[in-house]
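Below sits a lone chain in structure tokens, taken as the form predicted alone.
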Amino acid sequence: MKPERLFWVWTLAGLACLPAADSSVPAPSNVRGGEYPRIHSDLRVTFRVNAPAAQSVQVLPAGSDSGMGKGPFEMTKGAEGVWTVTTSPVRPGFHYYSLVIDGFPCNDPASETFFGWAKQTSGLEVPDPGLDFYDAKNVPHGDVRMHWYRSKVTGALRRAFVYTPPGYDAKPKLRYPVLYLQHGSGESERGWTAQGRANFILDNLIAAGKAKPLIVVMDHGYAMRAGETPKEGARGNEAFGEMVVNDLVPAIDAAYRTLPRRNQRAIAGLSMGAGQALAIALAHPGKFAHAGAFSGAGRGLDAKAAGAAKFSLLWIGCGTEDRLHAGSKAIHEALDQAGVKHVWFEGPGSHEWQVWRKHLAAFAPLLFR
């Protein structure tokens, strides 16, 4: 007798095995009760939208290297004006996308939206049957808090998301190291928890004894000095490093039970946030002993300066299919030639959250050792 073919289904309790006769299941990123998009056992995805008056409807993956494949995907109109399309198998992980109805891009009402590409954007989560390190497991969970503070640099009220580890409130005498963790261009301080599932990654690592309990601070990576206006071609983040050092770090040390010492403070980020993390760490080596760049090591990183900073941990990495891989690898090789101790991390994947989730899961256990 042949073994029954199985595939994975995401449920509120986690991942479960069901017979292949159940050919598709709702994506975990759907709105509550949403039946579409649906994920098939071979990782094809079926999209559906009710637009009876439309003349054309497409599904458009965001970006040129989306794990959903090259779009747009033309939808077919069926009975009562319901449009559908089934894609080829997609890469597991999180993917941004939009609908295009008669040339107008819009979000899919069946999917949750996430702040990406500088706007609220539909997101598709495709579970990986071989990975569970970012699942919400039955382990003690930390909290993700909103922390509001006033920045003297920007002259404005700012919001950071702060992860506190399991047991933080129950053990009022314990103090913790801090990781400042930055998102990428066009995203926000919500990114590492909403898209990256950082809190669940850390919960699982801490529960397994693989990472030390720590506080993680995730701030909005854009900041301009008070009274300044954006210059043409500028990102609007030119004062971010100054704001982190002069406003954010003191605010967190004052409000949370941190260990306010260099060897207990780390900074890392993805893409734009990777460049910011390295720039801040290199400019202020007395503040940060650990630095990490996920898919964006920064142009022209000075190996001599990196060596002089004497980091306890310097992490450089990138997905092998990422457009930034060659530049990141060149920096790794320059550090090697200069004899600067660091970690080089690469693996399959492009410029996407599944890669950055893996970075965090491998990076966090090396911190504060």
The other form holds:
2 protein chains.
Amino acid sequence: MKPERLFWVWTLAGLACLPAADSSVPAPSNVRGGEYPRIHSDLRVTFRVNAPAAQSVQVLPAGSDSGMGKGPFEMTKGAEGVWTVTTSPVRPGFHYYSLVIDGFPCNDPASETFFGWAKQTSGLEVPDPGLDFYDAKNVPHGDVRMHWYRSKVTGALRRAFVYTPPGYDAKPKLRYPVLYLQHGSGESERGWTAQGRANFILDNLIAAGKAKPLIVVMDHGYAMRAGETPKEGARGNEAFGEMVVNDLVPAIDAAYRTLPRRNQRAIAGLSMGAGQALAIALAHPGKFAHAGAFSGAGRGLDAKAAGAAKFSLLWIGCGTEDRLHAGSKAIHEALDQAGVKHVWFEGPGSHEWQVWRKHLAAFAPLLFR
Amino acid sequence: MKPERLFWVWTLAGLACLPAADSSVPAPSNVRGGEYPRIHSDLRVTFRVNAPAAQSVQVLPAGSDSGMGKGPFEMTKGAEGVWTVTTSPVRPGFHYYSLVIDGFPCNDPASETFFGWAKQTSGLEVPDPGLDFYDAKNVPHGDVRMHWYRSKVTGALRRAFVYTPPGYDAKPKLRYPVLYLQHGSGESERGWTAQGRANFILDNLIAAGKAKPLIVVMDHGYAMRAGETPKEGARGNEAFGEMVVNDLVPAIDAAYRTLPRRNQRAIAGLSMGAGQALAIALAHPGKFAHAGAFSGAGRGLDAKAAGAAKFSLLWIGCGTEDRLHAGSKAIHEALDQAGVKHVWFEGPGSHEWQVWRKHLAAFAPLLFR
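Moving on from the form predicted alone, please list the structure of the form predicted in complex with another copy of the chain.
First the chain shown before, then all remaining chains and molecules of the complex.
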């Protein structure tokens, strides 16, 4: 077998060994039986769609972090109205994209959808030949639970995703620390597992003894007070912090075997969720001893307040190609100057899920020590 | 307030009281902030989409069970490229649909997606003014867990959705009966909760004392033996029964506090899943004492074998407007003629989720008695 035909492949459900007719394989983010998009061994990607009546069809990556360029990429119409394009090599990781049919961005029917950009969006998972830390390996797997609870702040039922570690059910007297982990703008409580593979990252860390078994609560980062509607231009997340502290934490402590105290409780998030995590932790330093900001610490972190909060762990990370990198690094430097103990983590990558997977994998082992 | 302005509204997360500027409200199946489709008090639906460059835009219901007709329905282009159409009254319940942009069926960006028709598809939830049995009421809610397990039959990791009833975590010594519950063709393990609202149906039945607390396992109804690929024209579910009996049931009995015996184990499903449930129960009468077929019992049920299996409960249901109704009814009559005790359930409705919600609500109270 030639080197270019060796390829790691996993599906959304886990590792799978797929024989490739040529050196390309269906993206693991495709639906069952979805042959396209296909990923070549050099990480070029071929998209294909059947749209005989369309005048123009394009592939449009969301954002500019996929490595293939900004796009849109014109697809070429072939026999029987099948359109194709092969891109330049793509950055490994997860990328949102759309197919643009006569100017209308829509989903690729061959792809799973992932909630991002405030809608269900096609996603392209590109395996990284050098990384397996987020693969579904042959280790014990925790469950990811959809948990419904009533919020007094919003006056509505809400849904959180809750990771319970392997062994949680088998040892009904053991209690666990909790990490509250937030998604980014336009995403949802589904993001950290579907796009981020947080459960597999933690399964692997726990199996290797690198992270303490923990509960991870992933909620929907939007919340308005009961009866209020978002103001023009507002995000609609204005009551989120209040909701977390008054409703979510008590609901989780009531429903799960948590260690319900400050030094066993962490909060972190990515992008918008990073800002939310830091703001909540700083407003309630008696509730959270550990805080993490993945690619979004830039705005409004007061180094003095961060010092006064006496966090056991204050973790700030950003990809070096992220437009938020300079702001994040400035925060790190301000913390240094103020003598506030913290961890600063930088590495290659932009504003993208592959970076946040790495952030979680670097952050989780430092928690609850 | 005029009668036509009174309207039940719930979101995917639960009941919500939305003030309506006119008598229409956003469909509860819309994404956060999605204003369209909007449902009028007479159950007409207005669809709206921004597609300035498109030459034609249509709404296409999937199947013919929505009550609004077969379609496609032409949308009219208005100012700034916004297309709209208002349909005739729609049948309450859940309906898949697409927007057709210049001949290409794609998702409505304002709608959540639901896995059906072998892809992620837009869905329209139309509240039924007369029914609340599948609403998220103010009762204790069970969790729905994503559970990963390894299948020897398929050689891969699989994901099941598992409903654990309210109180499951609080009472760690209690054990529960199990219902294995299958989706239809082209759907997935997500269908019974996302489209079917099975968890809320069971929460309500359990809270009212009408159903025994139970675990419900919803798996993905497709499975091929390791190394095999689907034959031309085959469904790709050929190893499902073998997988259920050899891998899934043992995995569930190991991971959850089940009552691991015949009289505490049921299997049911809808459409393709109905056929699967009956076939598995009949092939393994020592494993399952209860079997249910929702709108799909037509093919291949041998009344004599069904009698020999001595089920505690054999339940057959079908909507009277379903093209499978005659076949299901014939099975019922054959069972009667053969003197095989069973429950026959028919009522208005076609081959659609609203019927299957009713089937589950009628079936679950009869289980494990």
